[in-house]
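Read the single chain below, which is given as structure tokens and is the form predicted alone.
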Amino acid sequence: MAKKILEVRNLRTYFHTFKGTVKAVDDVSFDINEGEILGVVGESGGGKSVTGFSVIRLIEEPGKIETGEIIYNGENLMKKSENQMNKVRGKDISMIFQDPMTSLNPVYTIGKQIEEVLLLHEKDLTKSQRKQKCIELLKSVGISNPESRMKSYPHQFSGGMRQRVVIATALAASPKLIIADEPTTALDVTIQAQILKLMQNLVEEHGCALMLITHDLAVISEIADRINVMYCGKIIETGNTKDIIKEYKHPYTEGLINSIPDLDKDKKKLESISGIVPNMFDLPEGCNFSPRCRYCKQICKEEEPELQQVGQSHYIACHFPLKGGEK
């Protein structure tokens, strides 16, 4: 049985503003196992990225982690000081951010930036060993002539190559968990596929776990082992990828799947989920998805559904789960 590397329990991260309180992450619980790829999917404003940033405690004011436990390898990260967390970030848990250009310092060479991670977390390495490891890392992410490209600056790389450098930097200290926040959003479709395949291969080779955050269900359906579907700060459906894609039970998941282009079907226009994501300052009573749900009944407007088990590892928060894609 795979070992749990991360356990998140009843996580709540709120943003307190003059306008009111935004419950960006509201009572979220999930696990990630060693060597596993967990996909986190949902529309913008669903709480996906805030969940990822909360795991490594990179929440800035007015945001605050109100309650919850973040257990990494048996240790509660919520009880660690900021200095202790700095030793965890990069070494044990790494982050791949959405825009590689803002993740890289434009005035330092690529080699220098990867070497900084090694200087911080691999202090026993000599200068020549650090250089050799930088070369190996760049080679592992598919950058040709790594020895010469180490001397290049970020602006001398394409978007896809910059993202490969960011991935190499994230792997530098051999972390056990990588959190990737929309890592392919700024890239074209062909490069997206290459980056996703690269990340999948690296997980298999290094044995690390990957938490892949995206708004695109089609993206993670190809490589994720399990999927968390988030809406308005909550996990509303979770299960193995096969369960979510083939046996989905939540109307919101149904909407996400139906909005994926299907080249085998003759459609004049793509299906979409009606309505918009509710104002996070003024969420509806009952189920947050009820104003957009075509199956909504009175109880949905009055009572918030709790996660209930509908399969071996399949859970859903809905009063009236779909059966084989239909009510």
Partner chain sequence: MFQYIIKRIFQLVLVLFLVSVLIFAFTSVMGNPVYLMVREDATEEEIKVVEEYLGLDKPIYVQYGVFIRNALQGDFGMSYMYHQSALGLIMERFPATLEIVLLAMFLAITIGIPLGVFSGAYSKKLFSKIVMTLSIAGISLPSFWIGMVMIILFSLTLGVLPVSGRGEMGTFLGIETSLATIDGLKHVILPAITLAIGNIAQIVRLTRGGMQESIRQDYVKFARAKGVPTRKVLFGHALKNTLIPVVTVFGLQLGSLIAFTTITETIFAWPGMGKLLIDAINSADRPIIAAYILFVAVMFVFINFVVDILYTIIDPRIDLNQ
Second form
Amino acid sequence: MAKKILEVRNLRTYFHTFKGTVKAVDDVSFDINEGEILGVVGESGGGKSVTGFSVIRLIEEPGKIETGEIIYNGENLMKKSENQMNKVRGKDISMIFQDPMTSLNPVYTIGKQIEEVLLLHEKDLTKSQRKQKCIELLKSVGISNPESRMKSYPHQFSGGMRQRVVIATALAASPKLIIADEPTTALDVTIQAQILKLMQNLVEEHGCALMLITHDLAVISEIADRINVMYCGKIIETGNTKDIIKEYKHPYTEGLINSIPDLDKDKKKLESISGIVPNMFDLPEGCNFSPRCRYCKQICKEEEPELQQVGQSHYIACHFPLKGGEK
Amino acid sequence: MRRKITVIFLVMVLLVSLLTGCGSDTKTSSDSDTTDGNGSKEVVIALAGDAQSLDPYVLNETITNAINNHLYDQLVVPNRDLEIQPALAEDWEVSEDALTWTFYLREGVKFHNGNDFTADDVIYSFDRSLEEVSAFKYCLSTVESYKKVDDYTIEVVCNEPNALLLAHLKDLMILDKETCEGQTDEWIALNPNGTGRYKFVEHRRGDEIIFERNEDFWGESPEAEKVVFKPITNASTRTANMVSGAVNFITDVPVRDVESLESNDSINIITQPSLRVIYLNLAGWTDNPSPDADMPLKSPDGSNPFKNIKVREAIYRAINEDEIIENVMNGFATPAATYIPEGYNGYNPDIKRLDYDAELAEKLLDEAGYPRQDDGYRFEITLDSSNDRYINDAEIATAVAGYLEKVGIKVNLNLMSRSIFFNYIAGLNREGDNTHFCMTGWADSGGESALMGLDLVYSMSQDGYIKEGYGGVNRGYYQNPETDELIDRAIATVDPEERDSIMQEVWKIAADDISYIPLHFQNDIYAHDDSIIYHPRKDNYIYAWDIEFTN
Amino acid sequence: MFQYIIKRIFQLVLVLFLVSVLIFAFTSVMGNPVYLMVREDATEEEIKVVEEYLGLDKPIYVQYGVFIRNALQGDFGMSYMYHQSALGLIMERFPATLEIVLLAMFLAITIGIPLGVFSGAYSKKLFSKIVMTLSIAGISLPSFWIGMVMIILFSLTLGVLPVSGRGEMGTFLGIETSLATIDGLKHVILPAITLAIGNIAQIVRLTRGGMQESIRQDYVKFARAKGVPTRKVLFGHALKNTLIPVVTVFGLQLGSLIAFTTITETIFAWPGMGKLLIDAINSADRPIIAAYILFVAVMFVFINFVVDILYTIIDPRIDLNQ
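Beyond the form predicted alone, can we have the form predicted in complex with the partner chain?
What follows is the entire complex, opening with the chain shown before.
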């Protein structure tokens, strides 16, 4: 029985703007087990990133975590003070951001930025031990000549290299959980695969869990153990990767899977999900996906569907689950 | 929300400034003690400027001279009423023909460094006063030769009968030949060594000058043992120092502060008319006034209206001087009927001001042949004046222009900063003949109106001296052989009373001719705390020995 | 780097040359200073003698040539008014000006930057709004008004600080300065504050603007995600990125302060260079004016040079040789 490392219960993160309130994360609950890779997938604006930031409580005005429990290692993070949270961030749970070009501070050397994590969280290391560790970390993410490159500045690195540095930073204090927010989206396609592979290996090596947030279902299907599909702030389908990919039951998931281009098949047109993501200030009554769903019925427009179990650890929120199955 | 805070804040700022401005019960610290730790008597004086140099010959300027007079002595000095008294020269004789002067020097006088004062020092000082660096060359300008007769006797021969040599010599301070000979001018300025009542202690330029009493002074010892001069050019800061008790005495109190200072019980105000008279020059003795002026004189028929005495009288009467004194000078000025202040040699009490009478002025102008034209103006003139040299000079000039405009004279007001103004109206028209109507001030601390006559009303032509060196400030080109002759006679007259009556005549003639238009004498205003008593001097020189202590 | 320094020195010489020509051109229209040095009724001869003595009788380009020749030997001529070396007079007064300037800049940094950081980071809070309003006041209020109010408040009403003047001197690290004594500090604090207020306001606004932008950057969020405590995020990560414009303005302010402490020095009767300058202008004392302006030009160039070097230290992306 896998040990749960993170339990999120009824998380609600709302943004209060002068135009109105955006329910970016609306009553989301999920778990992450030790050492597993959870993929969180969905369109832009679906609430995936906000979920990630909420876990380490990095939500700023006008956003606010309204309610919910975030239980890490048995403790509710919502009850911790800012000082206590700072001990968790970077040490127990660390994060990888989307855009490597802007994640690193341009005025400090990369060595210093990695070292900062050690200074904060591994205080009993000596200066030379820290330096040694930084060099090892850089080596482990595949950066050659780490001794000299430690003194380089971010602008002297390419995008892919910078992301490696970011990964090294995230791993520096041996966290139990890494939240990766679209880590490869900003990279060239050729580099993407490399970075993903690297992350997968390291995560396995260090034995930490990974919450991989992305809009790219293809990427998820490669490395994730389980998948959460989010739409408009809600989880609408969750389950093992195999189940989701092969036996999806939600129309939205169907749309996502079908829109992955398949080089093996011969097709004239790319498939897409009709319609656009709704205005978050003006969500539809009933099911959020109803305006775009081809199976929409009257009840869908009136009543919001609850998550219901449709298989072993497979849940969806839909009034009319699909029969499921590969195309 | 932000705007509300801004408004509230600005209102508070205004309130604060109003309150602090109105607060009349400001605390004065008990600093007005005039004894320092050792119980020695010390006085702190705030002046309107610093001594430019402690080399007495470098600059001829009131503050510098007054400070240097503490360190150095002259052969003769003026007392508070400007009468000549013996100093380093104990006695003197003048020959019958007023050409040769013999001075008997005081014996037993020592310089601060212990050197003896002898005739050699006088000769050395005379020599130096004629050098390039000196601003006191005029002291010996009428002297043909001088020589040492013996260690304590000097003989001076003038090139013309000059009964007034002392008026010039009183400005010449005596240096020590042994100390100064062979040194650079810079060295002399930094190492003052004189025979005066005070010795030099320290000079922090722009901050303070410290003197201590010379215990071996040859004459009466002043009460103050230590004198500190603080140059504070900003009038408000000076006043603030007085109120806070940081100084015992301030000069040049601005008229607006007098009331608030007076309301303070421990502060006394002293005011008296100064020697400085503010007056208007008119180019009345030429057909071609100011050919180089930017804004020349314009009259309908091309003539020079100033030539007509009726015009001059009209201008005189058009100006309401009492109003100017009341409103511009806040009452701190004395109307002037002539250049000569009361109590001066040559002062003629019969010369009176022409009364203000704008109606009469208009009538006179009509009579003179300058009626109002279609645009309402009779003729156009330019009033040149400084705006930062004399007390409220810009305001006075503006008022004058206003009065003249009322009687139909168009006035272009041309105000300039002093450095440009004195250039513009430079004597002998060196920088061009630029002005036909200007406002200037004059103060002669010499006490001899014969010398003033020499400068101000002796005949002068537009093309240069008629008599070399005479009439240097006669900007109107007034020419009158009668007054010339009288002035010549006065200069050669040894008896002061006779001189006095001759000069009284000169000034009467000059006034009757309206060769210039006097406005007023500025007042000197001082303030001091009640730890001291101050006896002011007519020439606005501040001396520590005019100060006595009350306790 | 060596090449760069050489280039800058060459620029300095060029600037000084241009400045000297401008000084001569402008002061030649200022009027002949002789008339302020002789008495009003001076004769032609007296005037001529003074002119010759000062070298004013020669044509302007000859005067300029003499000036340059002497200047290259370090001699900027004798002041017309004081009859002492012009440069000597300036150097004599420079330490006093430097005292209030340094103290003012110190206040500007220690007060301005933290205020700017906090009002930038927490820009919606009341505290921030108050700071911004005060900074508008600081920039708009003229220094002579501030100086006067300070005197009225602290010297006259409360009686805790002296009205004007420089305090007693003491030695600190072998340098004689009035900052080394309590009495000296009492005298220097009001003029320094008067000078500083405008600068503090500028630095606050500049820092705040920069901070508001920096705070939004990803690297700040990333630092937070690493667990870096807020203070270090603000002052370590965000601030360093906003420093470039702040350092630029700081350099300019420093130069300006050194050159134009005139009003404050007049109000507080502070014996510094600014007072010397205004007196020299009033007396058309060209040697002092020329020496002063050239001195200030050297200061500005030097300060700018230091600022440029600082840039490279602050932001490693900057390459000076471009």
